[in-house]
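Presented below, as structure tokens, is a lone chain in the form predicted alone.
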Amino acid sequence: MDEELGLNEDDFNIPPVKYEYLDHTADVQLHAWGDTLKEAFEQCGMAMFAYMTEMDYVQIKEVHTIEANADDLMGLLYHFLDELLFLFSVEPFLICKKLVITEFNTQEFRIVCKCFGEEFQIGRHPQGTEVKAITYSAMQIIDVPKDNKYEVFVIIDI
């Protein structure tokens, strides 16, 4: 479909949302869950992006690849969105609209993870809550799944 960007098909594929957002002093939870643990992560990052700025103006045009390391799972999730956040914060001012995890490493703490969108532009998309940084404050990561599913609850900073 779109070769030179290294773009398929599937990859316009969007899937549902599986997040909300709770109420939290100054700051906002957010809640996400999945199948799979991979996917409550991709799911939180989505999660992010989506309260940054509403995901029906953003488009997949282009695709980034991050990697996040860590000592331990909650270190990952932190830096995953830690991550996220970076590129969303530099050139290119990448707001994704899809992201898949390509290599999620539970042993070795490390993701490798495919961004789909495009450059957030003031006046296309619409400003929603600046995030400011991604916090360890009541994290938690429920990796036995409870009601066949896996969550994830990180407050981020805004």
Contents of the next structure:
There are 2 protein chains.
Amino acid sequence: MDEELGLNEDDFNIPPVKYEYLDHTADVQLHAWGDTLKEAFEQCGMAMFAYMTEMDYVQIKEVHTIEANADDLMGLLYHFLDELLFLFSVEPFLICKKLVITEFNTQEFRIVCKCFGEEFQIGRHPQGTEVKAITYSAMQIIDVPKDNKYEVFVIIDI
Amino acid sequence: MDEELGLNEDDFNIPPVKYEYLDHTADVQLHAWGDTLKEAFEQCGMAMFAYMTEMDYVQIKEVHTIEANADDLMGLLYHFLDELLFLFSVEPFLICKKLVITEFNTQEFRIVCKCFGEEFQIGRHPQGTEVKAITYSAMQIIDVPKDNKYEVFVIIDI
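Having seen the form predicted alone, the form predicted together with a further copy of the same chain:
Below, the chain from earlier opens the complete complex, with every other chain and molecule after it.
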């Protein structure tokens, strides 16, 4: 018995582990802005990619074009991000360094976007957080600009 | 213009960053079990501490005693974990290596527990995930044992 610490020999025996961790769920809110709504959308897409890896390690080596269509503006933002996520999740596994929306139609809710980047490669690119899904949860699109700033807020599941 | 890649010089210009990340929220479910409900509670407490750091780095250097009281069994589990979290969050900043419940009263819903461990020190102990709060969300206590196994499920905010 260690009188000073109040510990005896048996106190140092460690029981076996009988626990585990389940159902880790998480989300993060992306907040992006720009001088135009188009720029805010581009920045929001980049916010998502920058969450997946460190941008410093990503180079522009190829360009791909995506299209998104929807029935309203929030749907457009959702599908735009979802298309980007799809571009990353399957062939060409593109991690983007830059997004340039070449068609931004807020009447017919249609986006065409050039996506500049390279194939994601574990080892070359630090693995950030996996983005599991885009959500409509608490989505905000500020298209009447405050201080000449257009803004979007999107929560993504990670 | 690089014809092969379809990229021109301007495509390599990177826009400024106009985004940020807000409101990162997350939780994880602890699942612990034991030959007795008392053991399942002890294991659940250890599951929480093991989430905060790597147990291999923690030594038993001191012992502290906590008490938890409640009006029902779920309340007892909640307050037990909350007392342990408190032990970590303020003086003595104890990270536990072993928990021994010395009084486990499921009639009057009272726990007394000896907490063996040492002061958490950044640098010596790898920083795991901060536990922000215990929750009652989807809490389950299986006190009618299946296959002689008592189980508890607790979701903690991280």
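Residue numbers count along the first chain shown, from 1. Everything quoted here is computed from the prediction, not taken from an experiment. C-alpha atoms forming the largest set that superposes within 1.5 Å between two forms make up the rigid core.
Shown in the overlay between these two forms, fitted on the rigid core, is a CA shift at F12 of 2 Å or greater.
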